[in-house]
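Next up: just one chain, as structure tokens, the form predicted in complex with its partner chain.
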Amino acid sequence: MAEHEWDREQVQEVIRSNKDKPGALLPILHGIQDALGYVPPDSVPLIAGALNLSRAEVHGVISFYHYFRSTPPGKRTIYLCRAESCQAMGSAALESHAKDRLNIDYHETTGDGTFSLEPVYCLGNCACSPSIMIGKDVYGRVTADSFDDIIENMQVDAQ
């Protein structure tokens, strides 16, 4: 797999600023991520000597949470609510129109890189049921009609 460019100053930087918090390890990743939207592989030997830990101590984190990825995701991230409330009010439904519509599925990102869709377990928006997140942007009482909008609207952002 090729590899993809990222900016080593800016993961020293973020373990620089946060290497000295008691559990810096999480807050470190997030960093990277929210710098980076994905955790390099490469960058897991600089977090480990910076935190004096074993690299598969760093990787064994990684792997555990679902929020963490170690490949670039798409230019938005669709986050779709697989849980009860959210089921009873058709989640099934939009989840294989989503699917299809975007023809990839669960953890995978769109041919042109633009959409990478991600199952998610409660955004807490069960009220407004179903309901997906993009970015950091949540939506509800979504139906495959409002999906189609609000992603088609996106596409004309993303140019």
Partner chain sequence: MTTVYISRDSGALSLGAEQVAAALRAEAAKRNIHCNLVRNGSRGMYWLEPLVEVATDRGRIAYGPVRVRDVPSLFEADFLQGGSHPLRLGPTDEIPYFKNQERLTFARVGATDPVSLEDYLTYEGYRGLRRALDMAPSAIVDEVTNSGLRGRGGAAFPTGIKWRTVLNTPSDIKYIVCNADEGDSGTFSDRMIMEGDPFVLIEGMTIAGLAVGAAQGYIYLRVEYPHAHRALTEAIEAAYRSGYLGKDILGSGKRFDLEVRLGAGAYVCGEETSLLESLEGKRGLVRFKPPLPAIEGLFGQPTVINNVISLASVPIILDKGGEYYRDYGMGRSRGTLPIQLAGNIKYPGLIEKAFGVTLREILYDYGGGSASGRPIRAVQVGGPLGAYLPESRFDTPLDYEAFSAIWAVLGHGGVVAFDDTVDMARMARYGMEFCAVESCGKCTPCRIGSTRGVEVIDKIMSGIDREKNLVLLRDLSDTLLNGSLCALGGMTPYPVLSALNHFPEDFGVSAAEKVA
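Numbering follows the first chain given and starts at 1. Because the structure is a prediction, the values reported are computed rather than measured. What changes on going to the form predicted on its own:
- For the relative rotation of rigid parts between these two forms, the listed residue sitting on a hinge is Pro73 (options: Asp112, Pro73, Glu118, Ile104).
Can I have the other form now, the form predicted on its own, not the form predicted in complex with its partner chain?
Lone chain follows.
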């Protein structure tokens, strides 16, 4: 697996600004992911050293929470709701369609780097289930056809 370039100074700044907080590991991981879009695996020794933790402890937290990514996200991340309301309204079928359409699974990015697919457990749009979110836009009552339309329009916009 190829390593991705990342801004070491930016990571160290996030560590410096959060390391003295109680329970500093999560604020640091969130800060790094907010800054870079993911937590580079090579940053784990820096985090562990600053917090006097083992690399395994840091890695364990990163791998426990699905929110944290260890690879860069695509240009657009599709969050597909898997909460109860969306499940009751067909999100499993939408999930299957989305994975087939994009040819990726959760936590992966399309080969062209355009889309990443992530599960989410409620977008607060239960009355319009099933829902997805891309960027700051929430889409409700998403079907396989409307999913394809949304994706195709985004690919046209990106050109």
